[in-house]
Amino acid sequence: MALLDVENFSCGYGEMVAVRDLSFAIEPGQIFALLGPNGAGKTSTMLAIMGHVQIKGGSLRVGGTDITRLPALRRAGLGLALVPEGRRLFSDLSVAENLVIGGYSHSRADEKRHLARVFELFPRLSERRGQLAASLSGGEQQMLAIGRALMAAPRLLLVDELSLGLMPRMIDLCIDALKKLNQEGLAILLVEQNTNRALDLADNVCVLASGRSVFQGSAETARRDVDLLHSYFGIAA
């Protein structure tokens, strides 16, 4: 069974459709990315999974549970996280506590052995526990989005512009971090303008554009498709 199962979706903003009949399944402790130029639905289609953008078709199942029409709270409940484009750290707050946050319907002792794990994920996380979000760099600050988003003890972590506006340093730390998650069992979805970088982590991807998928199969087909490289992604041969 999978994971998580798309099938037929369409989704949008009011008037507007942003994605149309799109299917796809991630199993169980798979790396699956979403690639396509700017505007194609990606983020879209991830927010919508979380139960922030509305859904106008189709389905969406968790290991078999219907999830289409629950409320984002309770898709949270069935495991899926989010790490947002752009972090959105609660920025006067401090390390420590935004990552609280993240675990807040979790017990305390829950609370403490998923804070020891974002720790030993993210030693810097925890040299800096007591500062601010917002006096963090970049790179620190989407170490602290995971970070939060592991609070939830996901089976799914959903990771949407993992690379945008990090030092290359900095990339391949929070690369590494999910591979290792991922070596532990742990299925992510990933939206990544490095097609490079997202092909290298990636197990299969769908690669959409104009809100449909254009590809689907796996990263290594998708690395050696000469057109689908030049045509969406700009990259010669």
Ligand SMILES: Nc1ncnc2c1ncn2[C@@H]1O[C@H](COP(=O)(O)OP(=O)(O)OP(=O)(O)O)[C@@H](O)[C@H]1O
Second form
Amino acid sequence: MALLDVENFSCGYGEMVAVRDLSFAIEPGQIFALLGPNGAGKTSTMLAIMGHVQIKGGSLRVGGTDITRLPALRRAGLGLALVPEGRRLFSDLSVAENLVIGGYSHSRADEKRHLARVFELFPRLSERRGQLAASLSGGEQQMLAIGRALMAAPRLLLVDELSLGLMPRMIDLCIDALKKLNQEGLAILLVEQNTNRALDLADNVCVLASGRSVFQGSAETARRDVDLLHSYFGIAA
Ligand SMILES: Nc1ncnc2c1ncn2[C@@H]1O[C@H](COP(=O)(O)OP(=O)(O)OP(=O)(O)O)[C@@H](O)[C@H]1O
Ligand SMILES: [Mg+2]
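With the form predicted on its own in hand, show me what the form predicted in complex with the ligand looks like.
Below, the chain from earlier opens the complete complex, with every other chain and molecule after it.
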């Protein structure tokens, strides 16, 4: 059974439809990349999956459970956690405080265990646990945003624009962490403007353009599709 099943899904804002008739599935342990140009509807799709953008048609299922009309708060309990575009940290709280907020629904024992796990994954965060989030570098802030999402012990991690504005070295550290988490069984839905990095990381890919799916298949097939790379990513093959 798919971990996430998106079927004939549409979402939008008021009268405006941002994504139309989208279908894809993510299997447990898979990395799935949602790609496409600016304004294609990638963030809207992620936010609608999390319950923050209005779903206008179709259905969403997590592990077979229909969540199409489930309030956002209840979706975290089903194992969905988001690393949002722009990170959205609490800048005047410490690293440790930001992390604890991410795992608010767990017991103290779970909290301690998840915190230890995040600090093991990102030693830089451990060293800076008392420091204010605002004083971290961009890469460290992205690590903190990932760590905060992990505190909810998700089955599917949704990551919007992981590499945006980061130095290559920091992108490497964040991607290494995602690979490690994936090897331990975590499924990942990735939105990424760095197409090459996304195709390296993902098993399967969906390309959105103007709110519609224009390609679905393996990352390997996408990499070999010269027209696709040229038309949507400006990559000369
Ligand atoms: N809060 C909002 N209210 C109204 N329209 C919105 C809102 N947020 C996004 N949109 C519109 O929805 C469409 C899809 O936007 P979305 O942010 O999902 O694209 P995206 O693929 O994430 O783009 P980017 O690569 O620039 O992040 C765009 O036309 C955008 O203007
Ligand atoms: Mg976006």
